[in-house]
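One chain follows as structure tokens, the form predicted on its own.
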Amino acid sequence: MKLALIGIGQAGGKVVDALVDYERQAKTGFVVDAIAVNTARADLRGLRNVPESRQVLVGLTRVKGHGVGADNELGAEVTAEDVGDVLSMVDDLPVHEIDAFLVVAGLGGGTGSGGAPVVARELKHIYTEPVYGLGILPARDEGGIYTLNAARSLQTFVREVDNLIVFDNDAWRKTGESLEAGYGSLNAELARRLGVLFSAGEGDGSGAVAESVVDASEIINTLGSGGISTIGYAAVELDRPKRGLFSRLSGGKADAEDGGDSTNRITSLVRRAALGRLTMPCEIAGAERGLVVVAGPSDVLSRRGIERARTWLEDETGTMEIRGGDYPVGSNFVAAVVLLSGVYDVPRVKELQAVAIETQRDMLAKRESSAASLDDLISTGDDHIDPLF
């Protein structure tokens, strides 16, 4: 699937940077182009794979390149004011070559949570290609303002895109990791999952042909349910004996694998992907649509295994709209990606909204208390001082 990536804010830019890096290493060509948008000049400078020529600094007249300080209302305002600069850069894209736009943002900060819905809305007005979102939720320990931003942005973002893929930082960060190391590894993990999913059908240059092709239309149809999506992933390294001289000369299949082994491996991987660590943990029962992609060497990709895995996922989710296929790659690993679209039983989102409501109440109460305290502070009792103006 051919994508145009647009990263908004610090987290969005870094995830896009990681996706471009993954695509270059995998040599699959699913990234047609990538753009980074930010209100902070320093965040743009930290990108390694999105060149300066594809970076847009918005809000320069308002915030002078210093960011919006976690104020997502300001982030939305300055992005709306300068969205023409973003669209001008999009106009340079070979849009006829892309299958969809992917707008990426962290939902806890100011620029991403405020600006991403603005950019997505404008893209949908102008282009006929689907506009998908990738929203990254903040961890619980990042603070109430980031939780409030995320809850507000999630509601807006999901309305402005054709489908919103969600990644929950809180479910993935490891205890004791530094922020830089932790988020770096999370970005790489997310890029791997998205990379395998969107690379399907594009090939890795080996010339291998899939038995059951997963192309852009399969992904588009799966995401066509709208709402929120989550992605699962599992992989295993193949235990292949080294081929000896006799095997190479005779063309023998000393390393050929029993079909039952391939079938069992694939069904096991798909179960692990669907029931293990999803990008957004949720109950998979009730998902509207699903897609299974199994990647690996062509000689171990079992059509029977994929069909069994699809049937199992149909039973688990309760929907018949489960698509799937294989993605042959030159690798010593077999990986399974499960995309679940239209999920609704998501405890983290419900918790996020509850915490955001409480945070909003506390902020309002503190504002009222501060205003009353200020009145008391400057009050002079019976004495009267004429105001300056």
Ligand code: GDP
Given for the second form:
Amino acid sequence: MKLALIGIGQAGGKVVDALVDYERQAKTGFVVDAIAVNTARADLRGLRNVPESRQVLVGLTRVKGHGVGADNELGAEVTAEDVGDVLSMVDDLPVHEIDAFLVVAGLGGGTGSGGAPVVARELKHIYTEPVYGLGILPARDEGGIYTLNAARSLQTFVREVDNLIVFDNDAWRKTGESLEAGYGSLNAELARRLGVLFSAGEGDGSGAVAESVVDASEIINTLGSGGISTIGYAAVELDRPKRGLFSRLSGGKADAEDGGDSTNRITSLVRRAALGRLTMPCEIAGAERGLVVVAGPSDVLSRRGIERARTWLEDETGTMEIRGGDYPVGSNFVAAVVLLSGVYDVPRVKELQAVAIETQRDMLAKRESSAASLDDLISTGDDHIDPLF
Ligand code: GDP
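For comparison with the form predicted on its own, produce the structure of the form predicted together with the named molecule.
So here's everything in the complex, that chain up top.
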């Protein structure tokens, strides 16, 4: 599936950077173009894989290239004012070659949180291609303002996109890692999941042919129009020397030759992917739609395994709308990606909203009382002091 990536804000830019990095290594060609948008010049300079010619600095007259300081209303405003600059960069790319847009942002900050829904709305207005969002939730310990930003952005962003894939930093952070190193490995994990999913159907340049290919329309139909998605992933290294190109191309013998090992490997991988750590933890029962992609050397991509895994996922989720297919790659790993779309039982979103409501109430109360408190502080009562002017 061919995508145009648009990263907004620091997290958005870095995740797009990681996706381009993944794509360059895997050589699957799923990224047609990558654009980074920011209000902070320094954040754009930090990107390695999005060249300056594909970067847009918005809000320059208002914030002078220094960012919006986690003010997502300001992020939305300045992005809306300069959205023409973003759209003219999109206009340069061969839109007829892409299957969809993916707008990426961290929802807890200012620029991405406010700007991503604005850019998504404009893209949907102009183009007929689907516009998907990738929204990153802040970790719990980032505090009330980040949580409030994320809750406000989430409800706006989900309304403006065809589907919002969610990644929860809280479920993924590791203790004992510096923030930067931590984000680096989180972004690589996220890029791998999205990379395998969106590369399906694009091939890996080896010429291997899929038995039951996952094409762009299957991903688009799984994402559907509206709602929230989450992605699971599991991989295993094959216990054998890496084979040459010939065996990769021969393919399709998995069920006949290995006495069911390939079938079992795939069913257990898909279970691990769906029941393990999802990009956003949720109850998978009740999901509306699902897609299973199994990637690996074609001689171990058991069709029967994928069929069984699909049936298992139908039972677990309670929906019949589970698609599935394989994605042959020249690798010594077999990986399963499970995309679950239309998930509604998400405790983390409810928790985020509860903290956001409390934060909003607290901020309003403080704002109201602070005017009176300042009067109290400055006032000298009956002993009048004359102001200067
Ligand atoms: P913005 O530049 O104003 O949009 O704000 P940031 O993108 O810096 O931060 C928004 C939120 O994104 C933060 O609260 C973090 O939760 C998260 N974040 C920042 N950088 C990264 C990153 O590289 N990876 C991930 N996964 N999350 C990030």
